[in-house]
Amino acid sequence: MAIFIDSGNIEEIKTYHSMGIIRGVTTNPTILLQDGIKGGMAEIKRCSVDLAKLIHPYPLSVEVTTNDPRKMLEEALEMASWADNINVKLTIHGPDGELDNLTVIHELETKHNVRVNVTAMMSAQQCFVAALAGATYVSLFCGRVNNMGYNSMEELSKLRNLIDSFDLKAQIIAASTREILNIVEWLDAGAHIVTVLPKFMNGMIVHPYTKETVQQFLDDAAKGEGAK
């Protein structure tokens, strides 16, 4: 899969969607309301379905807004609904460690055939137990990870394997993007998607050799016309 960009905006969606090199889309409640999506529910569903539309069939994530076990899979029903190529984002624990996502996590894989990416994950061995219990993605925050001293592509190598042994369906996101670098030493190390902020798409495109370059041709071919 590859990169999946992380906006909410669709003008920027559109640009990079356009191109072909994005394979799906990840929000969470941070960044649509960064990108000016407020209103609650009803936003957040227009906003959605606008997008899941704008790059079917590639997948869009988005996230449950509750750590309440019974709204959470209410609301995760809810937001499959909306598309049939939308996965919905939970938490692997809530904010002082309950344990109910994972068992919310397997129900709506299991027996509601809902899409999940579990999110927040700070090491392989819990990207692990999430893909243990049903999740089709699984995102470890490898600038996280980085930034409390641990070393993030030992973590997806780690991660990647189990995975493969186990013969798990979960694909690995690595995501919270630091800088360009990280996207191809994450997907070398064994991600199979990472996430990108459209600040870093620009960046993997654009070199300054290459205008320079391209200048250069311009100015020959040019002059190669005057010389006529």
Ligand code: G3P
Given for the second form:
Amino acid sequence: MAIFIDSGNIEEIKTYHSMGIIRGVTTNPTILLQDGIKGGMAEIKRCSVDLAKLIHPYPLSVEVTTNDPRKMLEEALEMASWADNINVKLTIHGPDGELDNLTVIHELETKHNVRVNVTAMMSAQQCFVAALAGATYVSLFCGRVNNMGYNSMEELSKLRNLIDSFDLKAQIIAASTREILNIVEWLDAGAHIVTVLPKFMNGMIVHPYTKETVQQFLDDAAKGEGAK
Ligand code: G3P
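What I would like now is the form predicted in complex with the ligand, since the data block earlier showed the form predicted on its own; can you produce it?
Full complex below, order starting with the chain above.
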């Protein structure tokens, strides 16, 4: 089980990486845009190479930027060549339900030895199909599943049973965190990995009662010094 960080911000990633608590990084075009990466493929490459180097040998997910299957394959091969710890993110299908993606995913995993993170999935069955196609990671967007009124924990538990029963190599990434509680509850429900937004990392660590207790220790230490 592991925690990844869902961010393209190198300073935030450095903070948690230097604590030794994250085992990988996931990005997508929305995250990169939010983190100010706006210079097209050249900028994605620069940022990805820096991040991959920082966290090596832990994995970094980088997502393709096209819906054209031929270009998708080319981009994925190019991205995977930037560093040996980069895996490539492809969505399970296109915006109109196009099915070519799974063929590209299967080809990348079986013919080109590229590790694929299949993303933007909202159900156990989508993730199961992606795992059958050979994906290394299957990303279930648990927060969005909950937003739609379904129970992401049930999906995670069903999916973990299928992956274990079929002896598939895929690791489940529970993504789309909405609150701190998600991290432990999704791992508990069957996720191998939860990818966490930086704002929730701090919330996992800092507790108001711990602050008060630490202050008490510091105050008493100072009083003890004064009593010498
Ligand atoms: O890792 C995928 C995740 O970033 C999607 O999250 O918040 O856009 O549903 P969200």
